[in-house]
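Only one chain is included here, represented as structure tokens and corresponding to the form predicted alone.
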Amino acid sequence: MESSIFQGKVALITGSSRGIGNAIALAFARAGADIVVNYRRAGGSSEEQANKVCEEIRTMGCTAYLVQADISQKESVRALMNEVSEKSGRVDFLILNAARTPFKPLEKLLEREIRQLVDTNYIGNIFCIQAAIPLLEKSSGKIVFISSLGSRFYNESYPLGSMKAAMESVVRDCAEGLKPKKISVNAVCGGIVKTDSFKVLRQLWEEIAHIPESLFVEPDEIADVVMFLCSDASRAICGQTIVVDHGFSNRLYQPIQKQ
């Protein structure tokens, strides 16, 4: 990606203090964009990591705005967009990356866990889209949702998958609904990415130990496709979910790698 391709533009990445969101924020910065780094809870490790991301972005010569917001709360999202508007005056790219989930079967979820699952991973993303529309319309901006293979494959300890599937439908619908405003909407469906959540998933999914190393996806590989979808090269892509998984989902059976 050309180093100055997004110079003068602003990218807002929800949940960008760590993992895939972190990689996306740094990729945009390398391409010259100013970055809004969002984290959910004030204090603690998320804020500390978000500050480190901002420091790294500033060393690249880009502006980094650190904004705390819990996207599951409408007023928090509204405050987020107001702060971004006041500080930068624009948003060109909205990357919906923030996610929260308990790792347990759907049938065993407590009511508060179900509400958290829906409020953050579905309603919260819609709040973000709604609040960002006025800014994105001015810049003919782009929205990219970060999905996962849980949207199409069953894993008993990954209830987030149903929310990812629902959001892929939202991507399709918003792509058509926002087309008159010249706002592009697409998604990236990542394969098995080694982030913080992977550490938990590995404890719950025994078969993961038999997956060849070549089929794991790096956060930077997700970021590369996000960058493509935000570039002019993707101008003919509308309402699509691009799978980035090294071909992991192409076959029902993957041979066990010999040690």
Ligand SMILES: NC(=O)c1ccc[n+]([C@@H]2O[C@H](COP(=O)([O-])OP(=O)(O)OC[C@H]3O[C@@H](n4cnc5c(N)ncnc54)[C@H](OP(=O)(O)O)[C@@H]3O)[C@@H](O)[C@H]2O)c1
Given for the second form:
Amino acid sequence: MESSIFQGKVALITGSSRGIGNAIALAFARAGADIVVNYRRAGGSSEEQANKVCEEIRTMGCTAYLVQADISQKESVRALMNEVSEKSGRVDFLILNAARTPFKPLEKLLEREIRQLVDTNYIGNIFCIQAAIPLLEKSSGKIVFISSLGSRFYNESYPLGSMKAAMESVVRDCAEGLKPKKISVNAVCGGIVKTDSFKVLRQLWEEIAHIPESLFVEPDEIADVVMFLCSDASRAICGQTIVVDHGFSNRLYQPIQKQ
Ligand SMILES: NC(=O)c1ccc[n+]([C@@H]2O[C@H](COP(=O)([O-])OP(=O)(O)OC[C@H]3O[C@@H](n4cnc5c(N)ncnc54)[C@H](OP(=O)(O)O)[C@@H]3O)[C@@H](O)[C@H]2O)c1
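What would you give as the form predicted in complex with this ligand, now that the form predicted alone is on the page?
In what comes next, the whole complex appears, and the chain from above leads the way.
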């Protein structure tokens, strides 16, 4: 990506203290954008990591704004957007990356886990879209949602998949709904990436040991496609979800058991 392609623009990446969000934040900074780094948990390792990302962005010559906010809380999202608006005056790119899930079968989820799943991964993303519209409208901005293969394949330990499927529909709906405001909306559906959440999934999914190393995805490989979707080169893509998985999903199948 050309080093100054996003100079003068502002990218807000939810959940960018670590993992894929961190890689996306740094990719935007390499392309010259100023970055809003967001995280949820105040006072712990997430905040430390978020501070580190901000320092790294600043050494690259870009501005980094650090904003703690829980996207599942409407007031928190409103405060996030107000702070961004006051400090940077604009948002060109909203990257819906934050996610949080229990790793256990849907039928075993406690009521508070079900609510947290929906509040963070569905309602929270919609809060972010709604709150960012006034700023995105001014910049003919772009929204990119980070989905996962759970949106289309069954894994008993991954109830987040159903939220990802719902959000892929939201992406299509918003792409059409926000067209008059010249806001583009698309998604990147990532294969398996070795982040903190992968460490938990690995303990619950035996077959993961059989997946060849070449089929894992690097955080930067997701970030590169996010950059593409935020660039003018993607201008004809509308409401789509692009799968980035080294072909892993081409090979997914479950042997059918004899009845
Ligand atoms: N890892 C994979 O294999 C994979 C594959 C495909 C897609 N994805 C998707 O890519 C995205 C990032 O995944 P990851 O593995 O990098 O995740 P991760 O390492 O678990 O990091 C999640 C980030 O989201 C933040 N977050 C969680 N709940 C939040 C909330 N309510 N409000 C604001 N921020 C919140 C976390 O901050 P705190 O630590 O402060 O809570 C953290 O910064 C997710 O949408 C995930 O579903 C992941």
